[in-house]
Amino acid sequence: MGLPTVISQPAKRIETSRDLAINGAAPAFEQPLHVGRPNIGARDAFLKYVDGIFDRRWLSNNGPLVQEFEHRIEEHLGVKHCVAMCNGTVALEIAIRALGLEGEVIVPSYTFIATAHALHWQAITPVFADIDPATHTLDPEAVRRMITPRTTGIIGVHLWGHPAGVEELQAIAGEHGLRLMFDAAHAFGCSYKGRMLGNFGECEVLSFHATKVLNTFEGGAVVTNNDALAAAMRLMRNFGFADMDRVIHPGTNGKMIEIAAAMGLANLDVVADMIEANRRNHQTYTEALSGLPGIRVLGFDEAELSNYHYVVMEAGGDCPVSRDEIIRCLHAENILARRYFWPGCHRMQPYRDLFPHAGLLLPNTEKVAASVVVLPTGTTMDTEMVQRVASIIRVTVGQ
């Protein structure tokens, strides 16, 4: 289904909840596009390995598709341990108490609300840093100005998949004896000066959820090149389970399911053509909204390796129209765009009860947060579908 024809007319400002519908025309696409839908891989190599599950009748506990899944992210992002986990969130809770963090935690508002979570959840106080505005990541020198004497750790997010400040981060912790540890949710397949995330800090956790570049239906995972801590996440995503009757460490129930590791070991197997969708779909984006007044897409360090799995928009102050006028517009034309990850952390409970003054101290975040548009990306798209997205954003902004 084609484009509306009003998008090769002037814009009008929005007072209609269809933005572009004129005179009752049809959305500009006829299944909506979402951010974050599922990239499908090898299904014939899924289902192969379904029927091998299926014949072991190993279903759970450390079976071989999780050994070999964890190996071969080892291989791939050149870490000693990965301990691979149900999911990503109780990554971060087996990583954060493995790594004996309690008092406060140093964390971006920033971010998806599990990294604050994963911390409340265990009696820890989140302590909200504010971010760079050019890169969406922890400011070294906000979370200088946020250590106490109650400060254990801090948690760097490479968001968007844009490293955080490694060695910055790094610096801090060791001048102030922190533990460091980082959110790698959004950055499988993403480099820094030539090394693959997941070999920062102490350890660094990983998603495979549905939505993200790389999914096993839901999992996540621990990577680190410390054996002392990977042999204690092992224990404790197991109960504490030595071996077959013998518990020595406390523990929780964080294993990844054989059906998982099978998604993990199938999608891996084309992982390099998911990011490459994302590739070419990022550079469409960018080349098809450069221009625009108070719009900017982010980009990524052509230097490095980066998985291009979100397509970031800012609406800033030049812009003639509001972020949330633009994302009405898109909604009306069943493109599902987002607006991540407003209104930060700060802002959502229980942490807005908590800490009603924190946004004092987030001015970047505050700004950020009422500025971004996340847009649909991924294996389902091609080139002429982000070009009609596009097409729509100008028209919304006037061009």
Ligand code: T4K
Given for the second form:
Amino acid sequence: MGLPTVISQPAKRIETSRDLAINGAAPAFEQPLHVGRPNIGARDAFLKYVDGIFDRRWLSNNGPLVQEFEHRIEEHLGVKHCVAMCNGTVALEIAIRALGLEGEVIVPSYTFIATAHALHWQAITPVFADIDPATHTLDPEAVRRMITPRTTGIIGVHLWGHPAGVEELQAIAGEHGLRLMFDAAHAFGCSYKGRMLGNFGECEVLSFHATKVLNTFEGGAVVTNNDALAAAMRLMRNFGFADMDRVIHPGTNGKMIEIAAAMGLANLDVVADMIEANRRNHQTYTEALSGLPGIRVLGFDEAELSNYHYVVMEAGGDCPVSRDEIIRCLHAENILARRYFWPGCHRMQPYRDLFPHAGLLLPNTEKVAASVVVLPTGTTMDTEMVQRVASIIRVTVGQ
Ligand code: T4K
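Requested next: the structure of the form predicted in complex with the ligand (the form predicted on its own having been shown above).
Every component of the complex follows; first up is the chain already shown.
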């Protein structure tokens, strides 16, 4: 799609990248606005925890702060076990292994690549099922169509913090004797029917990566209400050691370190404020971008708790400019919006070579992946900044 809409409205062009090209003006924002700028909470509390780490000289291996962090997460989510790990990807790998998944496992292609890689890394075939374009999460009917005699499990992804068809997937898993787990990397602080995500399926995997609503620099966890599963994962994250000298299971090094737990604890104290900042920004974007042709900001169910951590805008249908043109304009203004999770895992390696025709079964994935723009939010963005970003988008689409 070309550029004529905006160019025909000179009074509104003042801040767009087209003007940069035309008159060399400075970008609208001097410093880049990032999607995923880390939330840094209670700095003094964090530094106090760090002093304690140095005083104790206990840096890793199931230290006291990791244990405290696990208890705080269990309380927060109302879940029986939190097994903290070094990152969300290793947490996925360990959960998959602890559940005994093998053969084929059904996952969405529209997710971060780690969901698929955690399977492939363990010689399990990720089978990509299509998504519901309204929520961007697995379409249960599409999941049914992908079941084969080799299928052993389903991994639903609560993408952007939207619950992933929890009851429908549970029913399918029950009917076919499949194991069900969730990738809840985006979903800390979100609920489904009044219960916190983290309590569904056989286990759920959280990410506490720097870019997530609650961060531990790098980190992750598996949460579960299943005692035996939690015990198996505790062994697996620590090389299979049952005690000082006794290894009773294959394992890896998936441990969270003390400094990461310190960051998590300090951030947990103020995570409600972070979520409130996200909610405000999301509302401002939604209002400021309403009524634009072909533009939709994904909403959240206001009856549930949500972390509002991703502001996801779709540009499609009768939008007069393409998604990529919008991204180009925003980047020229130093607004580093992202095309998550374009082009879909099935178009990334090794899956692209393994399943060259997968796209034929994934029409919604292809359409959504081609239309999403994820916008900057979080505690580093205030209402005025959000309004400026939105006004640049309005001008870019010619309104
Ligand atoms: N499942 C799902 C559904 C996931 O989304 C993820 C991770 C996982 C599983 C795996 O969990 P982890 O193993 O990561 O715990 C980022 C994150 O690295 C990744 O954690 C996240 N999903 C994914 C959605 O986003 P990129 O490729 O976007 O990272 P990058 O380096 O481009 O950073 C994003 C933006 O944040 C940049 O504009 C820069 C800014 N940034 C980043 C960092 C790390 C900062 O300003 N400061 C920072 O410290 O993947």
